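A single chain comes next, written as structure tokens; it is the form predicted on its own.
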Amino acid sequence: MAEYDVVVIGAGHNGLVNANYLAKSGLKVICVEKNQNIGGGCSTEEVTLPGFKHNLHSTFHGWLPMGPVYKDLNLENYVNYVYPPANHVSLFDNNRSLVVYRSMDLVCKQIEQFSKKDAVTYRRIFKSYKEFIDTVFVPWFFSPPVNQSDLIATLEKSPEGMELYQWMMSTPMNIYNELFESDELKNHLMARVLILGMPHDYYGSGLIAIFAIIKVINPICVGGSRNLAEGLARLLKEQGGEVINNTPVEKIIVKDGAAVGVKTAGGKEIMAKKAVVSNIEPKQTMLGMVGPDKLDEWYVSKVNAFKPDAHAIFGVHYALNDAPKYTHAEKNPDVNMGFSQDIFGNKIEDFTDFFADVRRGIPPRKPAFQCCAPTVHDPTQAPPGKHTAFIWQPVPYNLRGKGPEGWADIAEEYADYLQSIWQEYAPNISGSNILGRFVHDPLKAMEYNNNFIGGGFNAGDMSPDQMGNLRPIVNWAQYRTPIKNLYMCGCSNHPGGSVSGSPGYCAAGIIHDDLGIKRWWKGLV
């Protein structure tokens, strides 16, 4: 029987971040992963042909450099990032496009082709609220959730804050209709909101609409997203910690109301003298590994009520001879150099029709997908001279009348349909240019990583009733659980999905406080 100070369940990036912060304080830590490969959502697999590396979940890690984790753990010594010169590109009818750069002047010049008034408004919003995002929103994102009344009190101190408060209570669609007149700009920004995991019409989620204007950095992990997890694992081992894979945790051992270790599917017990930390969503952690018999009825009901993502992701991954070449580049050559090319229709109202299908359990027949060829910016993800690319299309997880199992019957046909749409914009996605294709439908996504409940990527819907100090369970949003010494550190906790390390980071701070260990890091606030 092995014994450690802390056992972390799940070697996704948040579990590894959490383990590193604890290990650096001198605790003996082990990270236990059920799969052959570590990384969780930071997955990179050769699913088409040997040498072609495909990121099945996360591709860009925009939050990571913004927060404390990258600096605290000196991750520049363990993982490299490349920053595309152009970020998101929206493709519209008649070869019109909108390219977003890191330069505000260049972005506004792009917007002016659709509306000079919108370019002025866009610049004003960016200038007025960039400081707020940096000084209030980012620290909020990398801190345990505060009471909403505290956040509102901060906003009430200025006219700009009150405007943000009004927007926070609204929907992304309402905000963009209020601010802008150009359908193209509104559509482009709404695509950003959707890619961040939010539908267009959630009241109380409006702040994400402002964030989508200001956040324009999309670094790509060199060599594939799993390299972040591998770097974190190397760092953990250097600090005396351990990582074991192919070891599913079957049970969290609870004695006298406290977590004291875990039992693996193979029957091995790994004991924890100080804490057990789960990087797995609450239903599997609390109902599966702990068991409802050890929890009160109210808490069990709340865990059962935890909602999966509002939509799943349907991915189609390609091994290519040549990178996608877009006809839109004839007018704007930078289209081909964007981090991603988005095909989301031409009007913001298209999102209403799109989500109507998703909510009815129908695979949408309106295009609303993100295309990306990481190898344009990071050639190491494919053999020399070759490329990888993918489509991400939001879809329902449960197909009407068939459930998720229905995807097995229609996935290839639906991939053909999306590919045919893509070919209208990038004609070379065809014939001998395609060396291999892998369809990653929601059913396969859940089989690969069942932490992403409902086939999404946030481990739980990011609706306002499951955010902040309500995530994942009301009154239990501080990474603690009703079981003493049992903590949660995954993206089913505040602040939600994305590759930021924030849940793992915040949970580490709470664990330090509970154990009476002084934090070695400074923090943002």
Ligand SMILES: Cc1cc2nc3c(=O)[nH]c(=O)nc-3n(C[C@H](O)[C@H](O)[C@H](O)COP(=O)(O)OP(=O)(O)OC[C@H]3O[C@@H](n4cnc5c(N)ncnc54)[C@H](O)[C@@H]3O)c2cc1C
Contents of the next structure:
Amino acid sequence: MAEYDVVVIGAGHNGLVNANYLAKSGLKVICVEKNQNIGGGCSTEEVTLPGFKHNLHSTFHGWLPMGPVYKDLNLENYVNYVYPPANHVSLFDNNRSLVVYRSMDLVCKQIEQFSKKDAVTYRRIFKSYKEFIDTVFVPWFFSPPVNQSDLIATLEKSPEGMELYQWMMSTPMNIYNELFESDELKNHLMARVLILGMPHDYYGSGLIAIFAIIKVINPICVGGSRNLAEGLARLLKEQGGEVINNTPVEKIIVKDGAAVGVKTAGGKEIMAKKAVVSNIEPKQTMLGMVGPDKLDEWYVSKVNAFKPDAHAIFGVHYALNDAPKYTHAEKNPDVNMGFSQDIFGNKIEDFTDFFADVRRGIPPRKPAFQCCAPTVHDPTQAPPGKHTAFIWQPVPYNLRGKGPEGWADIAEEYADYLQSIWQEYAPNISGSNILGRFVHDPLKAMEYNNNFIGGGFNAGDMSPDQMGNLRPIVNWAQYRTPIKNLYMCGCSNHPGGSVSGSPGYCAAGIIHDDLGIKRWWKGLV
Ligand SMILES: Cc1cc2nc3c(=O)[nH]c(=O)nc-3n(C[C@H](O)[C@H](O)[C@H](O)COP(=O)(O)OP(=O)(O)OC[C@H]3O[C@@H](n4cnc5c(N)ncnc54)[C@H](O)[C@@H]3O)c2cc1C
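Next up, the form predicted together with this ligand. The previous block was the form predicted on its own.
Starting with the chain above, the whole complex follows.
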């Protein structure tokens, strides 16, 4: 029987980050992954043609370099990133576009096309709140959740903080309506908020609206997103740890109220002397692998009440002969050089209309998707001279009257529909330029990675009642569980979804404290 200090279930990037922090303290760690390939939401698969590397989930890793993980683990030695010259590009009718460059002056010039007043306000918000985002929000994001009252107390110290507090209680849409007059800018920003995983109308999630103005970087992992996971796995092995693939964990072995190991689907037991850490969301971890019989009724009811994401993602991946060429580039050639091109309509109503369809369980009838061709910035993701591209359309997971299974019947047809709209903006997405296509509907996404409940970004809705010290379970938001020595480290925990490494990092700190081991890293607060 194999025995380790710590068994980590799942080799998503958070599981691997967690394993690395523990291994660096001298613990003997193994990471056990269900799939053939590690990475979870950092996946790269050749799903169309050989040599075309498609990132089925994350593509931009903007959070990772903001936090401590990248530096602490010296990840620059294990993974490379490229930074596109322009970030998001919003495409509107009549070949009008808004390109978010990396320079604030250039961004403001772009906004001036739609409203001079909005450009002034945009710059003011950036200047007024950048320091707050850097000194309060980023450390909050990369630390275990604090009491909500502590965060509010920080905001209450200044008039600017009080204004932020008011916005924090509000919705992204209310804030953009208050600050800006041009529908184009509002649409552009709301698309960004949605792409960060939040709907436009959640009260209590307003800070993300300010964040979307201030933090706009989109590094792309060279060779594909899975290279981040592969780099973390390499580092873990150098530190004496192990990673095994193709090994689904079925049970967490509990003895006298404490986790002591795991049992795999193949019947193998892997024992853990000090801790078991799960990278998987709470329903599967606590009800599936532990079992409700080992938990009290209150906790079981709370886990059952944990909500999946508000929307799923419908991805269509392409192998292309040539990169998408947008008609909008006739007016501004930089349109083709953006990290992504967002087609979310022209008016604020377009945005709310499409989301209303999502909530009704209908695949949106109006276009509202993000397009991206990673190979424009990282040619290594396709054979020489060729390209990969994808579109992401937010959709309902449960189709009205049919449930998620309904996607099997309509996925290809819906992909054709989206493609026809994309062609209006990029006419070369057609004919012989398309070498291959793969439709990653929400059902397939869940089959690939069962952690993404509801087919979304975050393995659990990012509504305010599931954020901060309420995520994933009220009174159990510190990565611990009611089972002694069992922890959770995935994005169902604070601060939520995205490739940040934060949940894995924060959980590692808590585990060090519980085991009485001094942390080898400094931390942000
Ligand atoms: C379509 C899509 C696009 C996204 N785009 C971005 C983006 O561009 N930028 C960004 O920052 N974020 C993005 N995200 C979000 C991001 O990918 C996730 O939030 C993040 O990858 C979650 O990491 P994790 O380590 O917490 O979990 P995961 O990556 O989900 O890792 C969980 C791992 O556990 C494994 N596992 C599951 N069950 C078992 C079991 N029983 N036994 C063993 N192993 C198991 C899974 O196979 C998986 O490898 C996107 C998400 C989606 C769905």
